[in-house]
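Only one chain is given next, in structure tokens, and it is the form predicted on its own.
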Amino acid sequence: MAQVNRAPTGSGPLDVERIKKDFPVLAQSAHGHRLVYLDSASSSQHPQAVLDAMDDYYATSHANVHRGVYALAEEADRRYESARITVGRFIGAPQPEVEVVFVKNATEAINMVAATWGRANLQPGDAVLLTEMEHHSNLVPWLMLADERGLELRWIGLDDGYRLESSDLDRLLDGVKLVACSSMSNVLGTIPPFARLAEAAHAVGALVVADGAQSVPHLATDVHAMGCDFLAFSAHKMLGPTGIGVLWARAELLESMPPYLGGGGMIRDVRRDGFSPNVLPWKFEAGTPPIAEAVGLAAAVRYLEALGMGQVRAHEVSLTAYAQRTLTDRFGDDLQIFGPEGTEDRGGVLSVAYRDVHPHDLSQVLDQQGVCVRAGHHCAKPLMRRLGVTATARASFYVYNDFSDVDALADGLEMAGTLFS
């Protein structure tokens, strides 16, 4: 076995030692070891600032929004709508006050696009272009709509370097009405050339849906630069709470789309013979929305902005490079990392196969060392079949991880190798 590759003190662009102190959960131990949380691609942890913002809302300002004219309700309105503006500016939305729709999560956002824009605009025989690396959230809604409407689904494949295969793109785009693509793979970490793909899609008259669940928490995001028409992402992967996500879309598209859910808040008028919908964005926010969660998401955005998204990206590039180097040096051909080599076009996600040890066994051994990783198909079964595996063990990094966490991962994998030798 090669000599163990140990890190120098510190971890580059972010002061991770200080950042760790902002996350209460990281102060605890697991099975007698310090907690090493490497599952942020599934759900990230929360800084104290997010917890405090939500507690303060509940303690001082809770009332239902868009319903009361008393002072407490008006303060709840202000915090909720201020959160919308904060989130919209974070992604470069030209009109955040009308283009940012709060939903449960990225999954609901994509389902909303399929059920509203899709049903209104896609006809039998129309083509939708997807990729082999998509999460189920950006596959199943289109499979459902294809079954309902008789749509043709086309697929962009992956090359041997785990990047999108672009050689046949012109043929695949011919006649396509919609392109739906992840802006960062949750399994491979692959960051596709999204702006170029969007430009090519627009050239043939297609609209573009971006699944930004993995990219928005880790990369500086500008919807104009991306060229997308719809962007979906979730708060719980970017230091925010569960139960809230975002659909961004161009205002003219939202105006043309029918409502998704019916009920209170999304109407302007209701009669016995029909209704008229509310203005944007409330047209798509039926019922009592996730008010405290919106406040928490805004606090998470402010935390990330204080760190600087450029710094977040630089930190993860450094950490991912160290992890690739460490695991390759220590385990050689015994360990396979699925995803692009290098760090230029990949995020901080490492899905691995180690010898013939089942990923769930790897995960359990790592857990005994305090290391949290995800084992399974990662809601990407078509991709698993493309990779020729049923599951992988996945470590994913964020702002509170450092080189010592990578070393703990490597030590845990070595222990698993010994146990299952």
The other form holds:
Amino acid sequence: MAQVNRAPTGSGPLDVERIKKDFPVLAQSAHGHRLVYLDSASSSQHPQAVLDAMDDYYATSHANVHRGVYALAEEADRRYESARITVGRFIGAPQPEVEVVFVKNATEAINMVAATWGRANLQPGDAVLLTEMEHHSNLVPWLMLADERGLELRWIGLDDGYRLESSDLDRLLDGVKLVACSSMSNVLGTIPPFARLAEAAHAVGALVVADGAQSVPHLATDVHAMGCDFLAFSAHKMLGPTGIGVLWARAELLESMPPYLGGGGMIRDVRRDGFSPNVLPWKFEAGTPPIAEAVGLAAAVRYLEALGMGQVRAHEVSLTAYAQRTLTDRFGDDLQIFGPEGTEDRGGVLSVAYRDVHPHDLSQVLDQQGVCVRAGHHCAKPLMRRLGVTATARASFYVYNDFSDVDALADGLEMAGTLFS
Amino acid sequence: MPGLEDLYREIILDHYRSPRNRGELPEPPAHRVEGFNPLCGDEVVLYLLVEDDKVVDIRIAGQGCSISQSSASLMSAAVKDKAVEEVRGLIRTFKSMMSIHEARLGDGDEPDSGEATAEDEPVDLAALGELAALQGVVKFPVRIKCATLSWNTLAQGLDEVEKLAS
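Starting from the form predicted on its own above, please write out the structure of the form predicted together with the partner chain.
First the chain shown before, then all remaining chains and molecules of the complex.
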């Protein structure tokens, strides 16, 4: 991974004051306060460079891809396919030109694995191993396939420190055909020991799906080091646009899988009695793809690479440590953080319960202070049940957040405490 | 721009901190009905004791945010000892207070179309008594579902009681 080493200015690994200026949305105020955006785990904001790249594509280079022989179409094609290479290199894909499939989002990527590889390879009674901390997008596709195929679903539990329970992993893995696991929890921030899990899964002949929706935007990613067979992620959580995501898989797996959606672009030939699919990756990209969004995603990747993913991680570690310290100092036992202590194996996601103030009320009071946090079940209802709550309030950090944003969060929590005391 | 004081009126906070008619009733003779708000996971459980077309008693269980809990508490105080027909009228009035503003908010800055609709009928705030404290909720459209959860559940409960009796 390319890392641009810049002299850090200010107190942290990133020059956040300068970065904030790159994000037009952060210049506005909310309810008379500066906008403090702490909901990047749900969807991140966009630097001007991403908006410019998409504007420029539409203003100068739009035509449909893979069809035209005129210069404009060739330019659209070039930008779309070059985005694929940029994104593939960002995750360490050995063959980005064939292994990176553009989809709608991480959810669609996982559904595609379930509907194609899953239907072709999983038989009644086969076991799929999931974890208690999965997002619905990495649960419901498997629940649907389990209903259809009569699969057995098994679950890796959580220990008291909000980490994956590893003590009975061998028993759980016995006979498993597929392991589907998040590489960073969207609720707890937990970063599981993915490479070790993948190695154990491969030892019993199982394949591994990584839900990278949270990890790819925040951690340097190398699919080979992770050991995953499939990696799913979304552009809109990594400074890119909505409407595009990625399924990465090893080329031979993609070759072996039946197509997902049928239509234009995904075929080599169509006859009255059948069709033959196109080569990779277009076999999985039926219909006109999100071209401008691919261009925007590539611009987001370039922006992150210029910051350096190592620096991004160091910045978020520093912010998370500051937030843990600040919230504990100011609220003590009144505030509970659902997630691992320390920063080593967790990301910048803080799900909290504050006294008995309902998360919806917390988020409402925070909104009046210009602080955006998410309240709810975060699309992880089995995890909420495991935690014994119906909802949490969640603050999540990214490159444009700094210590003052954490202070604004703490001030808002204090205000909610006073109001509901 | 609406402020927190529009939403969290003192009456609302009072009913949130000290909910009225909290608990359960033996069933039968009471009727139990549940409502859920999938958005935030709030749930309300109502126990209704209806005798001679009158809501003789009501109890509320479940959990939720200050708006859903205070709305349920205020509702319980308002409907207890009232005739079922009167309660149905109150449900209609309360829901129209919630939807009239919702509709206007949806219009944004557009001037009124001039067409008279049911939602343009004035809401008799006086008839709502303390419940009128919840009218500020409509300035926060996301929270309207919190406020109407217990009312929709009550309407469902009364329908069920009616069906069981017929």
